[in-house]
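The chain that follows stands alone, in the form predicted alone, written as structure tokens.
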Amino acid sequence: MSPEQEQKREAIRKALREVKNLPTLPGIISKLTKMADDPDTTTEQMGRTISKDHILAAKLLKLVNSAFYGFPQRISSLSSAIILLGFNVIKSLIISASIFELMEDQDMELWEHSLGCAVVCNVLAKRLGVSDPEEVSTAGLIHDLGKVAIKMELPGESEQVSALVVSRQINRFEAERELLGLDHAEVGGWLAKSWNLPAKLVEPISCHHDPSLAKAEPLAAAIVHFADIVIRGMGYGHGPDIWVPALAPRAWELLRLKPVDIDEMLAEVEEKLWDVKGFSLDIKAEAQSATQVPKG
């Protein structure tokens, strides 16, 4: 990297570090993370903590009962959700519920892509026997958080990146590296760290374009990397950036998939995406309804 590029990169990093437009995650996230890691925490204690934020509690129950998670029975109370799903899943759901709103507001195409990526992550993580597939699914849901940060904090540069994607027919990751000297994966990693998100989420976000960089969570980073490629290849919510990144050899080594695994996984993903599409359309309808001016 040339001195000029390094200087520009540092200037952008400074601008993003001083973010003014991005919301902070509720303080409840860090509190719940500590509670989930404490073996002495009881269901009642966690339920009381979540219920203090009524809006977040409502979003959590809505998400739990959505087609996205597809739990077989309807879950009507926080205590039921905690008992049925466990502390770590609830923590992931709270993070998802908080970030969903940010993603929906900014870019529906990106939101759909993220939702699709989360579905593939979930299917793949379960197939590979990962102990906490919901956490990997959450990483898939928020893996492109850096794109939202760049769009909100550097709108002019974000438009230049979009123009370069179209004119040069390259993917957004490459265009960001060329114009900004950094990329959305790196930015997403900074943001996730600044929000004190669990380390199991930070590395899959920051390494989803190069899983070989992952030290603590290489398998989760490989799953998110593969899921990002699969959902792009399926053309689900990609927007004008239609270019599919290359599969990293390290990810392929870690996943150890066979052709039959991919066929079965794609069949399951297609079925789940059909259900999730309905959820996505509901969200779009709600967003349009909210922006309509009532006739008076």
Second form
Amino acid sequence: MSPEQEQKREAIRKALREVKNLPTLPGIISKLTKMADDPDTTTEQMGRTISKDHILAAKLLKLVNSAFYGFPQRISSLSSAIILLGFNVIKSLIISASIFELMEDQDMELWEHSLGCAVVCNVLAKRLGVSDPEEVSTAGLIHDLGKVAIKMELPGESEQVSALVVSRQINRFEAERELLGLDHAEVGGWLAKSWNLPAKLVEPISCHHDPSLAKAEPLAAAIVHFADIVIRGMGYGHGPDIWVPALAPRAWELLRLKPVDIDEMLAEVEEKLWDVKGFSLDIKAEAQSATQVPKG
Amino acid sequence: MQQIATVQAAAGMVLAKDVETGDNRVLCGKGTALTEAMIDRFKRMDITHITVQGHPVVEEGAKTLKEEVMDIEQRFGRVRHIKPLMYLKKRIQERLIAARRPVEPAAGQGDGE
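Now the other one: the form predicted together with the partner chain, given that the block above is the form predicted alone.
Now the complete complex, all chains and molecules, led by this one.
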């Protein structure tokens, strides 16, 4: 990299580090982290803490009960969600619920791409017998976190990137590397890391375009990498970037998928996508039709 | 299989998925051929969408099957040299074509696959 590029990259790094427009980590996260460190804390107590924010609690339960996680039974309490998914996943879900709220308003396509990716991750993770498929689904849900950050912090640059995607018919991450000297995967990785998310989430985010970089979680990174390819292939891309990116040979080796796996995976994903079609975190409309909704 | 708004439903269409009430009770099982009475009931029960077999509703401005197959071709245009992805492409296209095939009303509903 030329010194000039390196300089630019540093400037961008700095701009993104000092994120102003991005939702700061909700205060509830630090509170919950403190609680999780205390061995005397019960999941009920944590559930109660989350429940104080009615909207957040409703969103979390909605995410947990969606097809991305595929639990056969409805999970109706936050404490059972914490037990089933683990605190790390709940933490990342709180973060995604706040970030995706913005995304849902601004970038419906990216939202749908992310939801679809989470579905594919879930199907693949279960098929491959990964020990915590929910964590991989969550990684799929937030793998494009960096795109949201770039768009919000560097709107001008983000538009230039979009223009380059169109004019050169290339993937967004390629255009980002060319213009910014870094890509959204790297940015998403820093953010996730700065929020103290576990390596199981950080690596699949930061390595989803180059899974060979994953050291601690190569399989999770390979799953998210391939899920991104599959969901793009199925037509859930992002804006002008419709292209199915190249498959990393090493990731493909790790996944060891046979044609029959691909066939069954596609069938399962299609089925689940029907369920998430139109899935929205906007719970206002539903909340109004539901019973006891505290106003204001 | 196509998800349609209940107002688009017509008698004779065959359910591809169970129709459930808000509290997850099955109102009408998949494989059922719809009647006007059932459709009225769904509307009364505020069921906004149902999933039916085949692709009976052609929405205005929607892409034709041929266009969709070509779109898939285009999306995979930059990875033609990667064998597993060419298999993936082929299967996505084949599944799309199969899903659009109209259902034969007389047949005993070829289930499975």
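All of these numbers come straight from a predicted model, not from anything done at the bench. Residue numbers count along the first chain shown, from 1. Throughout, rigid core stands for the largest set of C-alpha atoms superposing within 1.5 Å between the two forms.
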State yes or no: after fitting on the rigid core, is the Cα displacement of Phe87 between these two forms at least 2 Å?
yes
With the core lined up, does the C-alpha of Met265 move 2 Å or more between these two forms?
no
Gln160 C-alpha shift between these two forms of 2 Å or more, rigid core reference
no
